[in-house]
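A single chain, nothing else alongside it, follows as structure tokens in the form predicted alone.
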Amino acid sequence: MNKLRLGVLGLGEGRSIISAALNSELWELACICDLNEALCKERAAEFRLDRWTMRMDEMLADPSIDAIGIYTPDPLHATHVRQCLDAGKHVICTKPLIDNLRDARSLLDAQKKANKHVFVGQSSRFFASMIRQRADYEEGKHGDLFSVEAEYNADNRWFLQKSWARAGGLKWLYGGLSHPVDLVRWYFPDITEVMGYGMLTENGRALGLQHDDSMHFILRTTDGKIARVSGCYSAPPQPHMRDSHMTCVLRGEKGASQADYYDLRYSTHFKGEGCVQYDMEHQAPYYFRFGGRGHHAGEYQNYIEYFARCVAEGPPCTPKPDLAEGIVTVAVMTAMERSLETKQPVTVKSVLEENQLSSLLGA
């Protein structure tokens, strides 16, 4: 199997997949990029790297180069991956695809031009309670599900050091609740229906954050399955002994079972063989190789070399979520947010109708 050979754009979140792709036999590191010179010149001294550029057009020119990783600013992710597409080169995005659906259409359009593979970097499918979890889940361990229940808490006040984060750019809710958002999609993939109370609250406010930073969701399927989202991001969450910051817990006719993030925690109660805990904790150093937890880079390299199994494979494999199923996703936060705003339930396929995505439904 041939190397793909990968540019990263955006160096501050994309410090993660610069260290998945060097660590990786099935990927070799092309080239990095970033409007901040001084970044450029930490992250090639950090890597020892000898190639970087502050010109996306010089990185999107060099015909060597098969897939671009973006790290950008979430208000950028539409515009450079239509660029990327128009340059003929594979994408892998980071959540979220895009924070609105505006640009929906045309970069289907785009996609479908380029005949090149779109795959959203839902970095939590790919942690390892969450591997287990799903490989239990398409066992037949719980048997029929009837809940998914999804949270994300942390105390993410830093990220509004960010400059367009303070401008009013961050969104929580696409930012951090894409996150139990994508796994509840992973299991109940047909939301149709969304309800939600969120807040900004003061320690939000203070920083000047712009948009609520602590919501609750529920959501239901076609068939009335209900699945459960939270999320918030201005205050300390529980210490890790009481709570994961992030969790998926899985109930059905069968069992259930809980995977825990940063913990490397997973427990399980199925018919049969009463209630277990896995400790995978000796696995720490492959998820998390700097920056305390805060940088994942195991996860984004579990999630490119699945990528480049698929593209190896060809058709009909698909790396997944591909950009049908994160638009839909997008469109399920949207539905989300519009709920914030009217207090009333709202459905996705109104959201779908009105951005022309209709062919979208079931995604």
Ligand SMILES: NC(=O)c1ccc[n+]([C@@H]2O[C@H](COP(=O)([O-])OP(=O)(O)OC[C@H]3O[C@@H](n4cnc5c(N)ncnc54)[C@H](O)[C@@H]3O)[C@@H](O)[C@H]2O)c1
Given for the second form:
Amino acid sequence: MNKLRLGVLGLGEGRSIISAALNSELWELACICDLNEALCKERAAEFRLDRWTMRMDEMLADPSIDAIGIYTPDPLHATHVRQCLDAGKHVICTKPLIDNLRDARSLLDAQKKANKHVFVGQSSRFFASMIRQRADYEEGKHGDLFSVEAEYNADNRWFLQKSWARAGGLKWLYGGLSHPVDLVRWYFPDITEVMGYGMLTENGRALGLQHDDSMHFILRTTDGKIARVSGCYSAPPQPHMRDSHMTCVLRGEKGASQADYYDLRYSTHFKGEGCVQYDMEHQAPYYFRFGGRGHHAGEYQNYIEYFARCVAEGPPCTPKPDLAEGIVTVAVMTAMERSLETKQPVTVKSVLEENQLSSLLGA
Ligand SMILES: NC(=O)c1ccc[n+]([C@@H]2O[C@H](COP(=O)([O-])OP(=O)(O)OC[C@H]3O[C@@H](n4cnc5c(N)ncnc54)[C@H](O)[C@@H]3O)[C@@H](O)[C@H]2O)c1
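Output the form predicted together with the ligand next; the form predicted alone has already been displayed.
Below, the chain from earlier opens the complete complex, with every other chain and molecule after it.
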């Protein structure tokens, strides 16, 4: 299997994919790029790299680079995905893929023309406990699922140190809830209607945040299954011994499971098996490589290797979530945003139709 060559755009959280590529047998790190020269030098020194640039064009013009990993501020993702596709590169774009649907149609056209993969880096799908939960689901251990509850709570006030976040570029509905919404759509792709309430807390307002930082939603599928998504971002969360900052609970006719981010816990109660708690903490050094638990190198290594295996296999293998699936997830979040404004249930279909995206129903 030929190694794929990677360029990395944006070197804040981009640090995690640098580590992932350097530790992978399936990838070669070709070049890193950031507008911030000091950060380029810092990353080059940290990982002993001899190639970095402040010009994205330079990476795009290099025919030896197969794929670009995009880790720039949320509002720039649409432009950067477009530029990479126009240059004939595969794209790995961090979440949120985009934070509105304005450019969705043109991105689909650009991808069709380029005939390259666009993979959305929904890191939580690639975390140890979520992987194990998915395997149990695919084995049928839960029976028919009727409920998915996913949440991501964290004291993310530190994020407001970033100028783009303070300037209104950060919407927690997209930047934070894209994790639990994606987990819900992984199990229930056909979310049809959403309803929720949210608020901007005084803690968030004091830091200049302009959008809601605390939100609870309920969602339902075409055939009446139910889901719940929550996120609170401007206050200390509950202790991780009692809950986990990122959690996904599946309930089915044959039992339930809970995958937790902190402490790498996974718990199940399946018919005939009793209650079991799995401790995967021994995997922590693979997942958390830079101190603290705020980086995602292990998840990124899992997803870039999955991406590389799909590329090697060729069609019809497509790394998921792909562009179409990612855009529908953004449509679900857009419907959620509208529900916050109108305090009414909103259908995903209406949002897709308004944005000339009806062809994506079912993606
Ligand atoms: N779990 C996850 O997958 C996860 C975790 C954290 C962050 N993220 C995502 O990663 C993205 C970046 O977040 P961050 O915390 O690193 O932000 P950041 O502001 O620390 O880093 C973004 C970097 O992009 C650079 N940049 C901006 N425009 C550029 C351009 N045109 N060319 C080259 N470099 C450019 C900036 O100089 C900056 O260094 C966000 O979309 C965020 O949501 C994902």
